[in-house]
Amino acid sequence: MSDIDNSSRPLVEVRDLRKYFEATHGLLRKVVGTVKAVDGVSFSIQQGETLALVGESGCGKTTTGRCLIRAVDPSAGSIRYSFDNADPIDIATVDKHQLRELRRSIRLMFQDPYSSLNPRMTVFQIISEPLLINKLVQNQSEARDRVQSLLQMVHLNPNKMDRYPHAFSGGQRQRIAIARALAPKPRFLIADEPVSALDVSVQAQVLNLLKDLQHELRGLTYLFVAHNLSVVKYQSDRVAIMYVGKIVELTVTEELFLTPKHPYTEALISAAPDPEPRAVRRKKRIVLAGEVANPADPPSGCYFHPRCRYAKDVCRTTEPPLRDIGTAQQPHQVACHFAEELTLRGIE
């Protein structure tokens, strides 16, 4: 588990975050609808914690992460961030000057190490760029010392800092990307599918590195965007499950995997690969009917009801709020009318 600081206010507090995109058609780009990519998302992250954001492709998890760093501007809602231990400021409303300062403390780590690194820049130039732009070093000599330290931190040979990205493997490139993200000494790192483009054997090395860095750099906080539940189970302290732009379940990792309370979470867990495929007793996968709802034209009531085998009439007409059914010591939020009544299957 991470070194979580539960004694103070959250490092990040997101309330009713929304991001809508206009859907256009034809040469004149006529607006024909609205795509609700993120639709009323709320969560908080304590300093030193890893919160995983999980869901199918198109559920809005990447857009949520990009809203937190203002790579895209939110349509509504607040993103309160405790910057330099001062009073929280709302990232959604700060001006460009404040945003530049914030981006030293909040960094984004991209999914594909093959496309996120400039092939015309050396490793030294890639990692030192945020240091020079933010004037965190005084000269090239100081920059080289800092880059050398960062490369050692991510277990790469500093003697190779003058090489170009094509000379490195996928796992090594992702380590370079991690070093670049850590260069300004951030407190909050948004990791967008950081290992999905890597071989399975390399994934474990990068995940262990991220855990070690969080322990070494005390207070480093992660928002871990992923779809691989095996990775999420190993990496996170808490998990938020997203479906069509909304969070449908949020609780600590162990409880979510043992006792899921939302039917969508149960289906995701059943689809995860079995770590013991030769076991005599095998779990039965839950195959969901239909397709993921269209965020431009979501169904009435609960967005998940067309695919839910437990759905009743109220699910088709009334949207369930995200409510807490856990305890004060262990909150468990879920958006389901029948969360207390259902007995859902977790991991065996």
Contents of the next structure:
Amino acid sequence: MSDIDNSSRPLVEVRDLRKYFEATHGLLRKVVGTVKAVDGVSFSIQQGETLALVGESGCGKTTTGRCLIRAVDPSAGSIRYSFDNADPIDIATVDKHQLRELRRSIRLMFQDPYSSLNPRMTVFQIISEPLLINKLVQNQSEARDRVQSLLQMVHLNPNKMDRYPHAFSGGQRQRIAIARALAPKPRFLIADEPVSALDVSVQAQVLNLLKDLQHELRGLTYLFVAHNLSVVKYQSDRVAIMYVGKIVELTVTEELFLTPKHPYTEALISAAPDPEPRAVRRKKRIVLAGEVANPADPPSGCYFHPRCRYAKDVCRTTEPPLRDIGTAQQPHQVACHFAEELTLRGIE
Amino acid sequence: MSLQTTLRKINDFPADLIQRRRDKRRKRLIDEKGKQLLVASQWQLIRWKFARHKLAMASLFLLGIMYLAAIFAEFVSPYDPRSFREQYAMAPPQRIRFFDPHEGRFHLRPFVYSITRQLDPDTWQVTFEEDRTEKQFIRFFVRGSQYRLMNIPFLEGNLRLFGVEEGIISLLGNDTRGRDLFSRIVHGSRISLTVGLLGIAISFFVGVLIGGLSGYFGGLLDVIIQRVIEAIKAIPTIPLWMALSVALPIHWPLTRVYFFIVLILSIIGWTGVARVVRGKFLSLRTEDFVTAAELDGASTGRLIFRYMLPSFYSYVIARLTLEVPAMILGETALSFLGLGLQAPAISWGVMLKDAQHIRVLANAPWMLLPGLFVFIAILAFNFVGDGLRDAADPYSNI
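Please could you give me the other form, the form predicted in complex with the partner chain, since above is the form predicted on its own?
Shown next: the complete complex, the earlier chain at its head.
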């Protein structure tokens, strides 16, 4: 967290990113509905920073992450990415050749280490694949050396590189996935729920490893997609909260947890399990009524109003814009009509 | 410590030591096996799992013998499958004996009694009588009639696996013209057993290609291919086969007819494979490890051949094994109806066609024996297919 470079322009700058999925029907592929998975999201990430993207399932956080590496093509908006402080390029419109280069600099880590590693390939083959495809190594022995040092970096025994993934546990597999992601020496890592599929006991291991690697490889930048606020608390510099395809609150982690300004953030914080059971007894958990809004048919006004306990008439009719209510040093973006009036409960 | 316990300890010592050593050895064996498992490739895992399926292993062994016999048919069969011996027409299967009740003696070398043809002067009924005084010992690796192995010019010979010096040996009886049924069944297996293999090879190739196109590219192409497959599947099999085989010109040489029969049989077969392959491609496309490879920069070809195909090769092969019986039955059915291969050719279906007449069935029921071989071959393929299917996904329970 100490390596954040605030002086220059951001590494990634996302402007008004949109991804609409169209549901088609029948032989002629008639469009019968549009799902606005990501609906006008803007944020920027500094070099060396960790930004967390948090929200319930289906809120568009994974799609946002995948748009940044063009695993999914965005419908609209721009993603400006600066290669080594060169002029930024727009990821949303780059050609195939640039995309290949880009994907060496930006890497994606998957949620489930059981499905993200090919069971038919050995660990060596899996990790060396991005090196060999992109011709980053000259021959097999150089590849073996690289894989060896990568495995050491993620605290795995390099002697086991000829084993198949089925010989490893979930936590070990996720570390193999980290090694694969870091193989082409990327500057930006999109971690899509990197610990959600793991046992709680090994989650901390993987999280700490990711944190240590950020220090070791100076300037490594993370976009950390998660649905669990407690995972994010110690990991990220800033947190963006998403709800039904939009960012509803974005600020520095500490500020978000201490003084949340959006009712949805308040509910998420209260839902996060607390390591101190006594504290849990003291505070009341806010249980949200109803379901997450359907992104194919969102409610009018503020998308959160049907579940919000502070909702007033204006929330039903007018959509609140995302606005900055913080200071110059500490911006605090929030999309709520009553952000200033409400006193919401964070963590004590 | 009391003296007693000390003594007991000393007494127990060797047994304890042996036990401990045994445990150690067992642990080492398990460790070795475990280590092998950790670095075992997919095919090794499949082999190990298949080997545990006893029935499938036995069936595979049986099929191995049948295919070996088909390859070396001229050597395995005692007679030329086309040589007539009118005096032995419709001779029944002979019993192989070791014990001669006439002499009251046991012989280590198996023998058969000589048979002679008898004609009932009133009814003109032909019967064969065993001459219990005349034994014919079965000799192995005897010189018989001249043959060319698989019709290859320089592989001439006359060595046969077994035979008798005088008279005849007919293990499974003779047909209406006195041709040895055993020799004919062995020769017939060449066509009957290879039709299935060749058929699934074609099905596999066409199915993977078209199913792969359909599943990988999707969209309109997928819709069109799927509707075509549905249309083909809707045509009743036997009439389609009949119509197509009737269209084959009668003057064609045997081998060409054979290949076209195989083609006709696989016209339906590929559709099932294509469906499976399409489904696998569709599900694999969204699989994380394929996306990861795509993001690594892997080309389309690399994605398909290194990531997607190896994930379901084994499954498709298992499925195809289960389709071999349908092909064997198809050939048998067509030939039986007289629409497939014709008389000079020898296949199990052609032989069964000879057994169509009621007079033949009444007097020489052993002419139905090719049917038994069809039955055995199909069961064996089914068991092997079952075993392969269970072993096809070695990651299912690891």
